[in-house]
Amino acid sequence: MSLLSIKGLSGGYGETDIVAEIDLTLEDQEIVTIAGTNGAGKSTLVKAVLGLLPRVRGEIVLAGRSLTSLAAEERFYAGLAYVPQVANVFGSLTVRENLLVVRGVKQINQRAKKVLELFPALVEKLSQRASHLSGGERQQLAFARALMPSPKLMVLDEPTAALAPALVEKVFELVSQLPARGVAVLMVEQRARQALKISQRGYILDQGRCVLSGIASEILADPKMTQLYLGHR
C-alpha cells in the first residue's frame, strides 16, 4: 500500500476546476516532484492535499487513512507536514520558541534536540528572533518546525523560492536527506530539473491535468517534455 494515494482528484474555487482527475501515489521514503509551467495547478493540488482548497472531489489516503473529509488541522495530526513558500516561521519568536510552540508533540524538548541535529547552524542561534535570521536560516527553521511532530509526509511548496543561488543547493541537499529520517516528500518546485534530480518520481501538470508521470530520471531524459514543461532551471 502506498504511503499517499490520490485518485480522481478534482477541485478549485467556485464552480471552476483548477485541477482535474489527478491520480498520484507516493511510497515510503520517496521524494516526488510536481512540476509544470506557471498556472498549471501545482499549488492548487498541494492545497487540496492539505485540506486548504474549498471544493474538492476524489480520494486522498495517507498511510491507510482517508484524509478526504478531514480538516486541515486534523490532517496535520494524521502525519502530514507542510512548509509553505512564505510566512513559514514566526518572526517575533526565537528559534527555540518557534520549535516549542508546535502543538501535539510529546516530550517536546527532547524532540527539539533531536530535530536540531539536522540543523547545527540553528543550535548557535536558539535565542535569536527568527526575523533576524538569514533567508537560508529561516528556511532551515521552517523545515525544523515541520519535523517536530514526526510526520510521515512533508509537503514542500517552492522550498527554494527567493533564496540566493548559493543556498539553493543546500536546500536540495537537506530535502534529499529527509527520506533517510523516515519522512517522504511531496514537492512543488519551479527549479524542476534540480528537484527531479533528487526525486525518485515526478508528475508534470498542464492546465490542471497530469500530462506525464514516471521515474524522475526518465522524465529528465525526455528532451521534448523537458523543453515544453521544465524550462531551463
Ligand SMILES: Nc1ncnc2c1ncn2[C@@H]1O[C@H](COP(=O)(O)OP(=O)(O)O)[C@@H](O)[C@H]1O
Given for the second form:
Amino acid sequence: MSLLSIKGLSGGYGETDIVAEIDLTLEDQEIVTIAGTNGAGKSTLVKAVLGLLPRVRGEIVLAGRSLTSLAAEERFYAGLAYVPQVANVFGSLTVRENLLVVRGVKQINQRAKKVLELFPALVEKLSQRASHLSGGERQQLAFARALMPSPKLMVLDEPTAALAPALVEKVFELVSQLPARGVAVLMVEQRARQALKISQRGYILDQGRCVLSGIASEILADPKMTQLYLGHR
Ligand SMILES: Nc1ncnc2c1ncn2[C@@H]1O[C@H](COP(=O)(O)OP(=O)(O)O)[C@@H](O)[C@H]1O
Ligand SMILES: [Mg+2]
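Right, the form predicted on its own is done; let's see the coordinates for the form predicted in complex with this ligand.
Complete assembly follows, chain above in first position.
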C-alpha cells in the first residue's frame, strides 16, 4: 500500500475543473516532484491534497486513511505537514516557543531535540525572537515547526521560490534528508531539474492534467521532456 494514493482527482475553485483526473502515488521514503509550466495546476493539486481546494472529486488516501472528507486541520493530525511560503513562523515568539506551540506535539522536549538535529543553526538561537532571524533561519524554523508533530508526509509548494540563491541548495539538501527521518516528501518546484535530482519519481502537469509520470532520472534524461517542461538549462 502506498503512503499516499490519489485517484481520479479533479477539482477547482469554481465550476470549471482546474486539475483533472490526476492519479498519483507516493511510497514511504520517497521524494516525488510535481513539475510543469506556470498555471499548470500544481498549486491547485497541492491545495486539494491539503484540503484547501473548494471543490474536489476523487480519492486521496494517506496511510490507509481517506482524507477527502477531512478538513485541512484534521489532515494535519492524520500526518500531513505543510510549510507555507509566507507567515510560516510567529515573529514575536522565540525559536523555542515557535517549536513548542505546535498543537499535537506530545513529547515536546524529546521531539524538539530530534528535530533540531537537522537544524544545528537554530540550536544556538533558541531564545531569540523569530523576527530577529535571517530569512534562511526563518525558513529552517518553519521546516522544524512542520516536523514537530512527526508527520508522515511533508508537502512543499515551491520551497525555494522566495530564497536567495545561496539558500536554495540548502533547502534541497534539507529536503533530501527527510525520508531517512521517516518523512516522505511531495514537492512542487519551479527549479524542476534540481528537484528531480533529489527525487525518486516525478509527475509533469500541463493544463491541469498529468502528461507524464516516471522515474526522476529518466525524465531528466529525456530531451523532449526537459525542453518542453523543465526550461532550457
Ligand atoms: N484562488 C483561485 N481562484 C480561481 N482560480 C485560480 C485560483 N488559484 C489559481 N487559479 C487558477 O488555476 C490555474 C492553475 O493555477 P495554479 O494551480 O496556481 O498553477 P501552478 O501552481 O502550476 O502555477 C490558473 O489558471 C489559475 O489562474
Ligand atoms: Mg504554484
